[in-house]
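Below you'll find only one chain, the form predicted on its own, shown as structure tokens.
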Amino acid sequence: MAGGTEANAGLLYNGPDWDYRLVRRAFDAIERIAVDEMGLEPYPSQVEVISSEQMLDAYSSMGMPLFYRHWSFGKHFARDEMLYRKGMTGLAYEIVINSNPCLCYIMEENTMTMQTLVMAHAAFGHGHFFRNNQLFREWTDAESILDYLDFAKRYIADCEERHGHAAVERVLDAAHALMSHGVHRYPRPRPLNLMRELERERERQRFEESSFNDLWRTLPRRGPDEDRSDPDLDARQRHLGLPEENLLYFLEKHAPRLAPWQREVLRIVRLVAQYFYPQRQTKVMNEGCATSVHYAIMTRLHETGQITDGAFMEFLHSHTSVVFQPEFDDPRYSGINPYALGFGILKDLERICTAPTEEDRRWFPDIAGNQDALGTWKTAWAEYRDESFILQFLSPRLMREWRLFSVLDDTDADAMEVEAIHDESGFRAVRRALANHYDLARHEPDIQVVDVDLAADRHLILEHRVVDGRRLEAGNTRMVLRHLANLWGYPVTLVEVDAASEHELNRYQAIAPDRTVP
């Protein structure tokens, strides 16, 4: 094949050692393939080389280059460092930040081939996905995220100086416990904008305090013997915007005892949670996109004689490790590898577009044989998230190759039942079951604020709508409700209701705060 000798004058590099000149040269070659040949549209990239300790530090703080301080980040750093030093786990070759410019961190311990691979993977694969996927376009603002994180870090550090480390830590502990319930899942939020946030901060705090105090002051009081039924529930819910699934948002706007700086801390935590929400919905697609892009680019570099056979073999060794899917009875099995699934579906789509079978033509009449695999990829990357991507593009052939089947695991039954296999009658059921596995709405509890007893003891009422019998674990639920009560300042009750029958299944009655945040 072309480029098989090290004497080839067109080689980008020769050997494992790297320097910044070679990294720049490789980046330019990757960019020509990615942008000019493949037509990708990534953000402009800023590549930075970091040490293994800096990579561990980035791990501990959610992969962000700058973040506020919290004890949990130090705990994660100590654990990850211990496992890494003992050889019990490895480190990612790169970290990439959804920002403009797109920040791509590569490790100084990497060989030159690995530096080339990770730039293709991160700067151009992830960079294109971040910029073009509809979820990221609607829910994140790559232009201002780094400025906002810098503001958040300085704001919380200033709060620690003024109010004490312990007081800030209590608020952050409670906010982090509720972080997964601090996102808007359906309405389109307003993108982050640092200048607007800074301008509105004081105005927002004054408005919240005044409007909230007026709300409590004007409500009538009822005696203990009066009828506690409330005929104005609908009106009260409309006034408070209930039901509300974003618990951090509700607390930020309505918690009676929070100071303005505490509301701003809650706002920071929930905006960070909102920023990461699209990534949780697109793990398979995001990694599949980046893996497919780096595979195409590295293959093209080898075909055009820009890397050696040895470098290409090194790349293939790393690539196959990334997309390796252990069998279910393999000790290394820990579920479905998102890299393997995303890459497998995309490569299968390429086959369907270029060399379809009759089965492919029946299942995918709109794309089978269109001879535009890259265009089909780009449409999928832009318009889908994990569960819809699998529902749309997982083919019968791939289900057979992976030997997928669906199991009905009923806790009331003595044995599990295989309800569908990879045959003609089971393809759709298997595909639907796998797609459901990546649907966050089916795996994260649907907990909403449904009422507040404003007229008496300000008791907060939440409802968990139970789907498929999946109840909350009692111990963890009580701890999280305690954090919620600490922020609210008054008792909290959580009612578990069957979503189908509306029957009450369980009640966590009047979890009182063990302390109110000062």
Second form
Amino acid sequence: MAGGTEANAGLLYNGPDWDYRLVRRAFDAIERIAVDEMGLEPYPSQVEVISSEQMLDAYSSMGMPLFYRHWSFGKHFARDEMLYRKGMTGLAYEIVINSNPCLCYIMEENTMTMQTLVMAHAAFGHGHFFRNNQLFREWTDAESILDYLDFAKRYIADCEERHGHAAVERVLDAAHALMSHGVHRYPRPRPLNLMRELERERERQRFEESSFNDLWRTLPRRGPDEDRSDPDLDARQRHLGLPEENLLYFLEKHAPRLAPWQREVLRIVRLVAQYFYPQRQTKVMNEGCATSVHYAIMTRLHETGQITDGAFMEFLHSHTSVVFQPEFDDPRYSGINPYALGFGILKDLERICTAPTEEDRRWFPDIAGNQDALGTWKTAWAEYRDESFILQFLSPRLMREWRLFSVLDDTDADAMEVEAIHDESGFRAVRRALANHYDLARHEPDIQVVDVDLAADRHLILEHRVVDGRRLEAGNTRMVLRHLANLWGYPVTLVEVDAASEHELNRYQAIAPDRTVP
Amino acid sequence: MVNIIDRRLNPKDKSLANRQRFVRRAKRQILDAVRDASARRRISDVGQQGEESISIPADGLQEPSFRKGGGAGVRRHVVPGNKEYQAGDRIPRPDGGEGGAGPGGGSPDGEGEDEFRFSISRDEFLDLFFENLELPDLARTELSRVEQDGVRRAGYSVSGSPATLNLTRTMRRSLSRRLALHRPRREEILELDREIDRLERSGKDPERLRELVQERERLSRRSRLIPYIDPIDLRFNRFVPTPRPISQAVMFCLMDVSGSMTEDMKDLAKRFFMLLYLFLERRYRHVEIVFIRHTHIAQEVDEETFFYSRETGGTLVSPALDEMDRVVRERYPPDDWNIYAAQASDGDNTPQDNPAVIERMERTILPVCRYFAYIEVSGERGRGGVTDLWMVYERIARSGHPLAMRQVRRRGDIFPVFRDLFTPAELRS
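So that was the form predicted on its own. Now I'd like the form predicted together with its partner chain, please.
Every component of the complex follows; first up is the chain already shown.
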């Protein structure tokens, strides 16, 4: 058996203190298990030791080792630092970055056991997920993200120098406000290669600087009093690629009054948003994957006598607190813990593969008892995102164990209603409802650019398709629309339309750009 | 092979630039908060080392995004830990409609948007506090009197006193001269002497001996002619006299502690002194404070006594000025010290004393002061009328002396007054 040789290797370390030799040794031992035995395929890693202060620094720039400058990051840092200093929050044990090589930050305060756990978790768990999951493969470019961020940082610093802090800040503020609507949700044919994107952007700019903006040259001459059933609507929409849900993309391509550098800044924010989009869609799976991997590796290290019983206990202690899920009436409850859910489903999947019950065979006929838990995991990690993963793999048994139930809260009714519980008739409904929680497309308001009033005042018209009667929060919406209008340069109107009945529910009429903005 | 890199020694404060952007952005709010803080707190807190925790309204600091509101609509919460519910049960809605359930509601980043709390360092606090504040006429006085003679190294010269001889330079020049002129080395001559000695003893080869003696003669002549150190080798350190700014200041706090000054008024005065101290401390390397309190008599006291002990008596201002003059003469020669004075009073003065006050101010006090600030505190229910002392000082100020005067009623007034007093004229709107 493969573990035979390792068993003789003896203890990797003893005691809580770590040094580079021990870390390297532990890493090699983990790598043997993860790659040789489990067949994981992570990116090569680079382990970096940082202090708690640097961890705080990393927090404030979305965990990236380098990022452009913006006041909001300073704000987050000020808040995190305060919370941390007062002992209200702890810091993460690690940060891992989807890049090639995969950067893993480990904190100097950790014990040797924690360093081992963290490396197994981040370098191999997350590393494997980043490299193999479909969404990451399609949408992110681990090879060049760091280069791109370096470019972005320098580009924006350059803009600040050339156009002033205030001007750059205005564009960044507006772009950040639209960031959640700056992603392509549905695949386009070409994979992103950020390095090439960079080159293409330069070309595009040169071209656009040398040519006239096509959008306004082809402005049709018509009277302003035409009715709304516009025969040219189709043509216009086709021309502008409408409806468009990626607001940043639309503005970057079509906003008439932006300078080239402003478009480039929008583009940077958009690409960053797109880079993080898969992470937001795979929180449960990603953490589940990493947690299961570290659990398997640490157990194996213990089995082969490479870590002491004490170290294993220490590991179990922190592992159980990571995957702890309080119940809803517990004061500690603050939503469903993605670590717990991901780990729970994967562990249950393992059980279904190796020791299925009758119920499992009925629910999961294609995988129950296939005796290949690891293979099933790998398929799941590669092919799914949170929503589909839960929809596919959350088993009745786990729902029973967690005693999950779904509550319908309709503000028109005078009380909430228990819609389904963990019983035969409710499994599917509960699972469906839980999966929907992780569907970002449902979770985030569906807002699209639907039309531009080319005939009159270049009015931009957006539409929010209201689902379940959930309208936008008014204060925020007005602020975002003002940002949007500043970028567009002309008034913006947002119409909220009920998706089911097509009735107009609400309207933010003609939010005009600030006068001071050129 | 995995790379393990120690990043702990990387430069810290990577986010400093972001922080500066943030502080710049929130400047107005932070300034307001700082002003509030100075009004609300005890004096001793304001200047304390360490961090200041302030809370600013999040206005203008929000990061808005399109998000669904908490109001009407249909939500589904899936939660763990069912105990007794069956499908179809109805649960009364908890207050607030959310029940802490589900990720559906609340702001997504879990952050209250009304107030934003964070800490700023003392330096940041003070920088904001004193932004744009300049001592009046500092430029003018810099030319005339914020200076003192000193000396500064200024290269080398060929003449000077032996004490300033620069040995290194001198020896270097001496060495190069000796090499250039082929001054015989001492070892060479000694070697020759030994050789001559040997030949003399042996008595052989007199021809060679004669040659050597001549050679010896020639060498010693040469080494006499080419001295080891020549006057042209000498180099001296050169010093030039140069004006140097005086980096020390003394601040006189004068306060009327007679019965008419209430605790409230004293508190206001304290605040003003405190601010002045903080301000001077940032400008000068070394700041001393002299506290002079007065009733009808004046005395120099320590800080504790100045602020906290009670004294009764009449009100005469001129003794305080005399006392200040005495202290200046004794310990703070105006040539070495930048002298600032701040006087707080409720404006009372015995009318007979007024001519004496004018005389002393114009003759002795104002000529040595860089700046004299007069704060008239009048308490919450201030009379609002014009006081004796105010009129007197107004007359002095009109004749162009460095005297500034303001009235203060409330704690909140202190900071604006302070700013106003010390804002350079060109920035005043």
